[in-house]
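Read the single chain below, which is given as C-alpha coordinates and is the form predicted on its own.
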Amino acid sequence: MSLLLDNQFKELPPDRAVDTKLFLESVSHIPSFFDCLGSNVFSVIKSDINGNIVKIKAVYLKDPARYVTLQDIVEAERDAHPAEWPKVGATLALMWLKRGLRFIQILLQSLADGERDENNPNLIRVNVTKAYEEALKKYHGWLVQKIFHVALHAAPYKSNFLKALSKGEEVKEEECLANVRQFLVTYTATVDAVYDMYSHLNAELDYTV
(Lines of atoms letter the chains of each structure in order from A and count residues from 1; the text may use other names and numbers.)
(Lines give C-alpha, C1' and ligand atoms only; values in the text may rest on other atoms or scores of the structure.)
Protein backbone atom coordinates (compact mmCIF):
# COMPACT_ATOMS: atom_id res chain seq x y z
CA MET A 1 0.00 0.00 0.00
CA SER A 2 1.15 3.56 -0.62
CA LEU A 3 2.78 5.47 2.23
CA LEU A 4 0.67 8.46 1.19
CA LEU A 5 -2.69 6.70 0.96
CA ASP A 6 -2.14 5.02 4.32
CA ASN A 7 -2.34 8.48 5.85
CA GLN A 8 -4.78 10.31 3.59
CA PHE A 9 -5.98 13.73 4.73
CA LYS A 10 -9.69 14.07 5.53
CA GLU A 11 -12.13 15.86 3.26
CA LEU A 12 -12.93 19.39 4.43
CA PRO A 13 -16.45 20.54 5.38
CA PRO A 14 -18.25 23.08 3.14
CA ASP A 15 -16.89 26.03 5.17
CA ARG A 16 -13.31 24.69 4.67
CA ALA A 17 -12.59 24.89 8.40
CA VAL A 18 -9.64 22.64 9.26
CA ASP A 19 -10.37 20.39 12.24
CA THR A 20 -7.34 20.63 14.54
CA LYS A 21 -7.41 17.05 15.84
CA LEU A 22 -7.78 15.51 12.38
CA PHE A 23 -5.13 17.83 10.96
CA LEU A 24 -2.61 16.90 13.63
CA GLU A 25 -3.31 13.19 13.11
CA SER A 26 -2.69 13.55 9.37
CA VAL A 27 0.42 15.74 9.52
CA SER A 28 2.02 13.53 12.18
CA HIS A 29 2.91 11.13 9.35
CA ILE A 30 4.37 13.82 7.09
CA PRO A 31 7.93 13.85 8.54
CA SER A 32 8.42 10.25 7.37
CA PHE A 33 7.88 11.50 3.80
CA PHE A 34 11.36 13.02 3.90
CA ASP A 35 12.89 9.61 4.61
CA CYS A 36 11.80 8.70 1.08
CA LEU A 37 14.09 11.42 -0.26
CA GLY A 38 17.02 9.41 1.04
CA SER A 39 19.59 12.07 1.84
CA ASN A 40 20.24 13.23 5.40
CA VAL A 41 20.31 16.77 4.01
CA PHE A 42 16.51 16.72 3.88
CA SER A 43 16.46 16.05 7.62
CA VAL A 44 16.58 19.85 8.02
CA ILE A 45 13.04 20.18 6.62
CA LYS A 46 11.91 17.04 8.41
CA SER A 47 13.11 18.35 11.77
CA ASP A 48 11.52 21.76 11.16
CA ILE A 49 8.16 20.23 10.26
CA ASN A 50 8.24 17.88 13.23
CA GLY A 51 9.10 20.70 15.62
CA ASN A 52 6.24 22.86 14.37
CA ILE A 53 3.77 19.99 14.68
CA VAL A 54 4.85 19.48 18.31
CA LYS A 55 4.30 23.20 19.07
CA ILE A 56 0.81 23.26 17.56
CA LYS A 57 -0.17 20.04 19.32
CA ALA A 58 1.02 21.39 22.67
CA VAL A 59 -1.27 24.41 22.33
CA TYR A 60 -4.20 22.29 21.15
CA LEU A 61 -3.91 19.89 24.10
CA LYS A 62 -4.19 22.77 26.58
CA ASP A 63 -7.85 23.20 25.59
CA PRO A 64 -9.15 20.83 22.87
CA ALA A 65 -12.75 21.98 23.40
CA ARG A 66 -11.76 25.57 22.63
CA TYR A 67 -9.39 24.82 19.76
CA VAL A 68 -11.65 22.72 17.55
CA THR A 69 -10.29 24.28 14.35
CA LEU A 70 -6.91 25.72 13.44
CA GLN A 71 -8.55 29.12 13.04
CA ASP A 72 -9.75 28.93 16.65
CA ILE A 73 -6.11 28.68 17.76
CA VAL A 74 -4.83 31.47 15.51
CA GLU A 75 -7.62 33.86 16.51
CA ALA A 76 -7.19 33.05 20.22
CA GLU A 77 -3.46 33.83 20.02
CA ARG A 78 -4.20 37.05 18.13
CA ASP A 79 -6.51 38.16 20.96
CA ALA A 80 -4.13 37.05 23.72
CA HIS A 81 -0.91 38.48 22.21
CA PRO A 82 -1.88 41.47 20.02
CA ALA A 83 1.59 43.05 20.17
CA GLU A 84 3.59 39.93 19.20
CA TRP A 85 1.06 38.23 16.94
CA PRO A 86 1.41 36.61 14.43
CA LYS A 87 5.04 35.90 15.35
CA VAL A 88 3.97 33.87 18.35
CA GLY A 89 3.13 30.32 19.49
CA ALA A 90 1.14 27.98 17.31
CA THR A 91 0.40 30.77 14.82
CA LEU A 92 4.08 31.03 13.92
CA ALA A 93 4.55 27.25 13.99
CA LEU A 94 1.62 26.73 11.61
CA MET A 95 2.93 29.49 9.35
CA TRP A 96 6.16 27.56 8.81
CA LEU A 97 4.47 24.16 8.79
CA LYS A 98 2.19 25.13 5.92
CA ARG A 99 5.26 26.13 3.89
CA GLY A 100 6.78 22.70 4.42
CA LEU A 101 3.47 21.12 3.44
CA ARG A 102 3.36 23.30 0.32
CA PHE A 103 6.87 22.10 -0.57
CA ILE A 104 5.61 18.51 -0.54
CA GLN A 105 2.47 19.45 -2.48
CA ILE A 106 4.38 21.16 -5.29
CA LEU A 107 6.95 18.36 -5.47
CA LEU A 108 4.30 15.64 -5.74
CA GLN A 109 2.13 17.66 -8.16
CA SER A 110 5.13 18.28 -10.39
CA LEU A 111 5.85 14.55 -10.50
CA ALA A 112 2.17 13.74 -11.14
CA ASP A 113 2.11 16.27 -13.99
CA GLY A 114 5.07 14.54 -15.63
CA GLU A 115 7.50 17.44 -15.34
CA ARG A 116 11.06 16.19 -15.78
CA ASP A 117 14.52 16.80 -17.16
CA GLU A 118 14.36 15.19 -20.59
CA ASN A 119 18.12 14.60 -20.48
CA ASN A 120 17.87 12.89 -17.08
CA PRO A 121 14.30 11.55 -16.83
CA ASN A 122 15.02 9.40 -13.78
CA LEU A 123 16.13 12.35 -11.66
CA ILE A 124 13.66 14.37 -9.57
CA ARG A 125 15.94 17.39 -9.18
CA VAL A 126 13.66 19.44 -11.45
CA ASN A 127 10.66 18.64 -9.24
CA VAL A 128 12.44 19.24 -5.94
CA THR A 129 13.94 22.51 -7.23
CA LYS A 130 10.53 23.78 -8.33
CA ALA A 131 9.04 22.89 -4.94
CA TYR A 132 11.83 24.63 -3.04
CA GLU A 133 11.81 27.78 -5.17
CA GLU A 134 8.03 28.20 -4.99
CA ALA A 135 7.40 27.18 -1.37
CA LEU A 136 10.47 27.98 0.71
CA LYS A 137 13.29 29.86 -1.01
CA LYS A 138 12.05 33.42 -0.45
CA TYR A 139 11.88 32.80 3.30
CA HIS A 140 15.49 31.62 3.49
CA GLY A 141 18.63 33.71 3.77
CA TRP A 142 21.84 33.01 1.87
CA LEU A 143 23.19 30.36 4.26
CA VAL A 144 20.00 28.29 4.40
CA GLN A 145 19.62 28.55 0.61
CA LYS A 146 23.13 27.14 0.25
CA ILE A 147 22.22 24.17 2.46
CA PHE A 148 19.19 23.47 0.31
CA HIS A 149 21.21 23.79 -2.87
CA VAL A 150 23.25 20.82 -1.60
CA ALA A 151 20.02 18.99 -0.77
CA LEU A 152 18.66 19.48 -4.30
CA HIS A 153 21.70 17.76 -5.76
CA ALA A 154 21.28 14.92 -3.27
CA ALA A 155 17.74 14.15 -4.44
CA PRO A 156 17.22 10.43 -5.23
CA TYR A 157 16.38 8.79 -8.52
CA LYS A 158 12.68 8.95 -9.32
CA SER A 159 12.44 5.16 -9.41
CA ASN A 160 13.92 4.91 -5.90
CA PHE A 161 11.71 7.71 -4.60
CA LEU A 162 8.52 6.16 -5.96
CA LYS A 163 9.55 2.76 -4.59
CA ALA A 164 10.03 4.33 -1.15
CA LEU A 165 6.58 5.93 -1.40
CA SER A 166 5.25 2.45 -2.16
CA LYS A 167 6.88 1.18 1.06
CA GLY A 168 9.55 -0.73 -0.81
CA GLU A 169 7.18 -2.63 -3.07
CA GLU A 170 7.83 -2.93 -6.79
CA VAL A 171 4.99 -0.87 -8.23
CA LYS A 172 4.63 0.41 -11.77
CA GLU A 173 5.39 4.11 -12.07
CA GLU A 174 1.94 5.03 -13.38
CA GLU A 175 0.25 3.13 -10.56
CA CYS A 176 2.36 4.96 -7.98
CA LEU A 177 1.65 8.33 -9.63
CA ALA A 178 -2.08 7.50 -9.59
CA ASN A 179 -1.78 7.06 -5.82
CA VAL A 180 0.03 10.40 -5.62
CA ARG A 181 -2.80 12.11 -7.53
CA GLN A 182 -5.39 10.55 -5.22
CA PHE A 183 -3.49 11.69 -2.14
CA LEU A 184 -3.15 15.23 -3.49
CA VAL A 185 -6.91 15.81 -3.70
CA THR A 186 -7.61 16.25 0.01
CA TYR A 187 -4.01 17.17 0.88
CA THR A 188 -3.99 20.15 -1.51
CA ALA A 189 -7.44 21.24 -0.34
CA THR A 190 -6.21 21.30 3.27
CA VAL A 191 -2.99 23.16 2.52
CA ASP A 192 -4.87 25.70 0.40
CA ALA A 193 -7.41 26.22 3.20
CA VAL A 194 -4.64 26.99 5.70
CA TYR A 195 -3.01 29.44 3.29
CA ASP A 196 -6.35 31.13 2.64
CA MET A 197 -6.97 31.41 6.38
CA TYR A 198 -3.62 33.16 6.89
CA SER A 199 -4.40 35.53 4.05
CA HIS A 200 -7.88 36.27 5.40
CA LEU A 201 -6.59 36.94 8.93
CA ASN A 202 -3.57 38.89 7.64
CA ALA A 203 -1.34 36.54 9.60
CA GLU A 204 1.40 35.99 6.99
CA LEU A 205 4.97 37.20 7.58
CA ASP A 206 7.75 37.42 4.99
CA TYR A 207 10.89 37.55 7.15
CA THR A 208 13.82 35.25 6.28
CA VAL A 209 15.77 32.79 8.40
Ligand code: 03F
Second form
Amino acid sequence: MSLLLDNQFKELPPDRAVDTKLFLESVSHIPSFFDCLGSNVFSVIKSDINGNIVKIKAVYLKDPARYVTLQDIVEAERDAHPAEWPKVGATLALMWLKRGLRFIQILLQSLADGERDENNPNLIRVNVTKAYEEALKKYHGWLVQKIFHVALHAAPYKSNFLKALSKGEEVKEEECLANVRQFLVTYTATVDAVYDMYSHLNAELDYTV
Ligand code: 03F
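Requested next: the structure of the form predicted in complex with the ligand (the form predicted on its own having been shown above).
Starting with the chain above, the whole complex follows.
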Protein backbone atom coordinates (compact mmCIF):
# COMPACT_ATOMS: atom_id res chain seq x y z
CA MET A 1 0.00 0.00 0.00
CA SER A 2 1.01 3.56 -0.39
CA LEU A 3 1.98 5.68 2.56
CA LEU A 4 0.93 8.75 0.61
CA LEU A 5 -2.55 7.56 -0.25
CA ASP A 6 -3.14 6.37 3.33
CA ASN A 7 -2.55 9.92 4.44
CA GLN A 8 -4.09 11.93 1.69
CA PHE A 9 -4.95 15.58 2.33
CA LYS A 10 -8.63 16.45 2.27
CA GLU A 11 -10.27 18.30 -0.56
CA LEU A 12 -10.74 22.02 0.09
CA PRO A 13 -14.14 23.72 0.22
CA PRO A 14 -15.01 26.26 -2.50
CA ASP A 15 -13.64 29.18 -0.44
CA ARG A 16 -10.32 27.28 -0.06
CA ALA A 17 -10.29 27.79 3.72
CA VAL A 18 -8.01 25.16 5.27
CA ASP A 19 -9.64 23.32 8.17
CA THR A 20 -7.16 23.37 11.07
CA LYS A 21 -8.03 19.98 12.53
CA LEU A 22 -7.90 18.15 9.18
CA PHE A 23 -4.67 19.94 8.23
CA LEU A 24 -3.00 18.99 11.52
CA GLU A 25 -4.10 15.38 11.08
CA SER A 26 -2.68 15.21 7.56
CA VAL A 27 0.68 16.83 8.35
CA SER A 28 1.13 14.79 11.53
CA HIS A 29 2.13 11.76 9.40
CA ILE A 30 5.06 13.53 7.78
CA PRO A 31 7.68 13.62 10.60
CA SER A 32 7.83 9.83 11.10
CA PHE A 33 8.64 9.43 7.41
CA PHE A 34 12.12 10.84 8.08
CA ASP A 35 12.96 7.82 10.23
CA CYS A 36 13.04 5.62 7.14
CA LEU A 37 15.50 7.86 5.32
CA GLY A 38 18.39 6.46 7.27
CA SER A 39 20.67 9.38 8.13
CA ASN A 40 21.00 11.50 11.25
CA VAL A 41 20.93 14.72 9.28
CA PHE A 42 17.24 14.08 8.68
CA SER A 43 16.54 14.23 12.40
CA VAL A 44 17.28 18.00 12.32
CA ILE A 45 14.70 18.43 9.58
CA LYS A 46 12.26 16.13 11.31
CA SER A 47 12.39 18.08 14.55
CA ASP A 48 12.01 21.41 12.77
CA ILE A 49 8.87 20.22 10.97
CA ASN A 50 7.52 18.48 14.04
CA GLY A 51 8.21 21.54 16.22
CA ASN A 52 6.12 23.70 13.91
CA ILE A 53 3.25 21.22 13.89
CA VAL A 54 3.33 21.10 17.71
CA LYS A 55 3.27 24.92 17.94
CA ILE A 56 0.23 25.21 15.67
CA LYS A 57 -1.55 22.39 17.45
CA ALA A 58 -0.96 23.97 20.85
CA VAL A 59 -2.67 27.17 19.73
CA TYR A 60 -5.52 25.26 18.09
CA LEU A 61 -6.21 23.22 21.21
CA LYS A 62 -6.59 26.35 23.34
CA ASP A 63 -9.85 27.09 21.54
CA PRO A 64 -10.81 24.67 18.72
CA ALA A 65 -14.17 26.38 18.16
CA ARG A 66 -12.46 29.71 17.55
CA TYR A 67 -9.67 28.33 15.35
CA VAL A 68 -11.66 26.28 12.86
CA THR A 69 -9.48 27.39 9.94
CA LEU A 70 -5.78 28.19 9.75
CA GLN A 71 -6.73 31.72 8.75
CA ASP A 72 -8.67 32.12 12.01
CA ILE A 73 -5.43 31.50 13.93
CA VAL A 74 -3.30 33.84 11.83
CA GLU A 75 -5.89 36.64 12.09
CA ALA A 76 -6.35 36.17 15.84
CA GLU A 77 -2.58 36.43 16.38
CA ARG A 78 -2.40 39.52 14.18
CA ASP A 79 -5.04 41.20 16.37
CA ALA A 80 -3.52 40.00 19.65
CA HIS A 81 0.16 40.83 18.88
CA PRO A 82 0.15 43.74 16.42
CA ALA A 83 3.74 44.74 17.22
CA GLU A 84 5.44 41.37 16.71
CA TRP A 85 3.13 39.82 14.12
CA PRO A 86 3.76 37.97 11.81
CA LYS A 87 6.98 36.88 13.55
CA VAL A 88 5.04 35.27 16.36
CA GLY A 89 3.38 32.04 17.51
CA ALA A 90 1.56 29.74 15.13
CA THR A 91 1.77 32.37 12.37
CA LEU A 92 5.57 32.00 12.32
CA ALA A 93 5.39 28.23 12.73
CA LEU A 94 3.02 27.89 9.77
CA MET A 95 5.13 30.31 7.69
CA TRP A 96 8.06 27.88 7.98
CA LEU A 97 6.03 24.69 7.90
CA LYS A 98 4.48 25.68 4.58
CA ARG A 99 7.98 26.16 3.10
CA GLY A 100 8.90 22.60 4.07
CA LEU A 101 5.60 21.41 2.59
CA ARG A 102 6.35 23.32 -0.62
CA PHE A 103 9.77 21.67 -0.73
CA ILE A 104 8.15 18.23 -0.49
CA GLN A 105 5.58 19.20 -3.14
CA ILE A 106 8.21 20.30 -5.65
CA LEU A 107 10.37 17.25 -4.95
CA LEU A 108 7.48 14.83 -5.47
CA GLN A 109 6.20 16.73 -8.54
CA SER A 110 9.64 16.68 -10.12
CA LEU A 111 9.89 12.91 -9.57
CA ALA A 112 6.38 12.40 -10.93
CA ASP A 113 7.29 14.47 -13.99
CA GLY A 114 10.23 12.16 -14.65
CA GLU A 115 12.90 14.84 -14.24
CA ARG A 116 16.24 13.10 -13.73
CA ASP A 117 19.95 13.07 -14.21
CA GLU A 118 20.35 10.83 -17.25
CA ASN A 119 23.86 9.85 -16.10
CA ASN A 120 22.61 8.87 -12.62
CA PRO A 121 18.97 7.91 -13.04
CA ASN A 122 18.75 6.37 -9.57
CA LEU A 123 19.81 9.59 -7.78
CA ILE A 124 17.28 12.23 -6.72
CA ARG A 125 19.77 15.08 -6.34
CA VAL A 126 18.44 17.07 -9.29
CA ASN A 127 14.93 16.81 -7.87
CA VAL A 128 16.02 17.71 -4.33
CA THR A 129 18.11 20.64 -5.57
CA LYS A 130 15.22 22.01 -7.63
CA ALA A 131 12.91 21.81 -4.60
CA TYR A 132 15.50 23.50 -2.39
CA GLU A 133 16.15 26.34 -4.82
CA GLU A 134 12.47 27.08 -5.30
CA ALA A 135 11.19 26.62 -1.75
CA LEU A 136 13.92 27.25 0.81
CA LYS A 137 17.27 28.54 -0.37
CA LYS A 138 16.45 32.23 -0.28
CA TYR A 139 15.58 31.96 3.43
CA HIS A 140 18.87 30.30 4.34
CA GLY A 141 22.24 31.86 5.12
CA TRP A 142 25.51 30.04 4.38
CA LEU A 143 25.47 27.81 7.47
CA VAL A 144 22.04 26.34 6.81
CA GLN A 145 22.88 26.04 3.10
CA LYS A 146 25.81 23.90 4.25
CA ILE A 147 23.43 21.65 6.19
CA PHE A 148 21.43 21.34 2.99
CA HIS A 149 24.51 20.12 1.12
CA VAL A 150 25.15 17.49 3.79
CA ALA A 151 21.52 16.37 3.53
CA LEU A 152 21.73 16.34 -0.27
CA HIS A 153 24.60 13.87 -0.16
CA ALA A 154 22.76 11.72 2.38
CA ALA A 155 19.65 11.64 0.18
CA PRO A 156 18.45 8.10 -0.51
CA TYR A 157 18.52 6.46 -3.92
CA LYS A 158 15.33 6.97 -5.89
CA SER A 159 14.45 3.27 -5.63
CA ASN A 160 14.78 3.36 -1.83
CA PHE A 161 12.89 6.63 -1.55
CA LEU A 162 9.99 5.27 -3.60
CA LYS A 163 10.10 2.07 -1.56
CA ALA A 164 9.80 4.11 1.65
CA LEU A 165 6.78 5.91 0.18
CA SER A 166 5.29 2.46 -0.47
CA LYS A 167 5.72 1.45 3.18
CA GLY A 168 8.77 -0.70 2.49
CA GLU A 169 7.13 -2.80 -0.18
CA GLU A 170 8.80 -3.41 -3.53
CA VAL A 171 6.55 -1.73 -6.06
CA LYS A 172 7.14 -0.77 -9.64
CA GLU A 173 8.41 2.79 -10.07
CA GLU A 174 5.48 3.67 -12.35
CA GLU A 175 2.94 2.38 -9.84
CA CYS A 176 4.49 4.42 -7.06
CA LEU A 177 4.68 7.55 -9.21
CA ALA A 178 1.00 7.13 -10.07
CA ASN A 179 0.27 7.24 -6.32
CA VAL A 180 2.49 10.29 -5.96
CA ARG A 181 0.53 12.05 -8.70
CA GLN A 182 -2.75 11.24 -7.02
CA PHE A 183 -1.44 12.40 -3.63
CA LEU A 184 -0.24 15.68 -5.11
CA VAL A 185 -3.72 16.81 -6.20
CA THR A 186 -5.15 17.73 -2.79
CA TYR A 187 -1.70 18.24 -1.26
CA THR A 188 -0.73 20.92 -3.79
CA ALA A 189 -4.14 22.57 -3.51
CA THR A 190 -3.70 22.80 0.27
CA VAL A 191 -0.15 24.16 0.15
CA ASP A 192 -1.19 26.72 -2.50
CA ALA A 193 -4.13 27.81 -0.33
CA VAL A 194 -1.85 28.41 2.67
CA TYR A 195 0.58 30.42 0.51
CA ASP A 196 -2.26 32.50 -0.93
CA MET A 197 -3.60 33.14 2.57
CA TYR A 198 -0.17 34.44 3.69
CA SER A 199 0.12 36.69 0.70
CA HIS A 200 -3.45 37.96 1.07
CA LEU A 201 -2.94 38.79 4.77
CA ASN A 202 0.53 40.21 4.15
CA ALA A 203 1.93 37.68 6.62
CA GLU A 204 4.99 36.58 4.64
CA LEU A 205 8.52 37.52 5.76
CA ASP A 206 11.76 37.03 3.87
CA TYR A 207 14.47 37.16 6.55
CA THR A 208 17.17 34.50 6.43
CA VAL A 209 18.19 32.10 9.19
C1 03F B 1 14.17 27.88 10.26
C2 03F B 1 14.75 26.70 9.45
N3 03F B 1 13.72 25.84 9.00
C4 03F B 1 15.73 25.89 10.33
O5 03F B 1 16.67 26.75 10.91
C6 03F B 1 16.47 24.94 9.43
C7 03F B 1 16.55 23.65 9.68
C8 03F B 1 17.41 22.75 8.83
C9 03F B 1 17.08 22.83 7.37
C10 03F B 1 18.06 22.12 6.52
C11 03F B 1 17.68 22.19 5.05
C12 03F B 1 17.51 20.85 4.50
C13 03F B 1 16.86 20.81 3.16
C14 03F B 1 16.33 19.48 2.81
C15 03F B 1 17.26 18.50 2.14
C16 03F B 1 16.60 17.18 2.16
C17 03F B 1 17.07 16.09 1.31
C18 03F B 1 15.85 15.23 1.05
C19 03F B 1 16.03 13.88 0.66
C20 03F B 1 14.76 13.08 0.55
C21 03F B 1 12.39 28.20 11.75
O22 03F B 1 13.46 27.37 11.33
C23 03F B 1 11.48 27.33 12.61
O24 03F B 1 10.91 26.32 11.84
C25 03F B 1 10.41 28.22 13.26
O26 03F B 1 9.59 27.47 14.11
C27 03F B 1 11.22 29.23 14.06
O28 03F B 1 10.49 29.86 14.97
O29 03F B 1 13.25 32.12 12.78
C30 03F B 1 11.95 30.12 13.08
C31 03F B 1 12.63 31.34 13.73
O32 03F B 1 12.93 29.29 12.48
C33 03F B 1 13.55 25.57 7.70
O34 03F B 1 14.23 26.07 6.82
C35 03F B 1 12.43 24.61 7.32
C36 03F B 1 13.09 23.41 6.73
C37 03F B 1 12.11 22.42 6.19
C38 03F B 1 12.85 21.34 5.42
C39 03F B 1 11.91 20.38 4.76
C40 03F B 1 12.69 19.33 4.06
C41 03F B 1 11.89 18.12 3.71
C42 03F B 1 12.84 17.05 3.27
C43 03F B 1 12.53 15.85 2.76
C44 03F B 1 11.16 15.47 2.47
C45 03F B 1 11.01 14.06 2.12
C46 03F B 1 9.64 13.80 1.55
C47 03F B 1 8.67 13.31 2.55
C48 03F B 1 7.34 12.96 1.94
C49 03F B 1 6.46 12.44 3.01
C50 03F B 1 5.01 12.50 2.69
C51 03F B 1 4.18 11.84 3.73
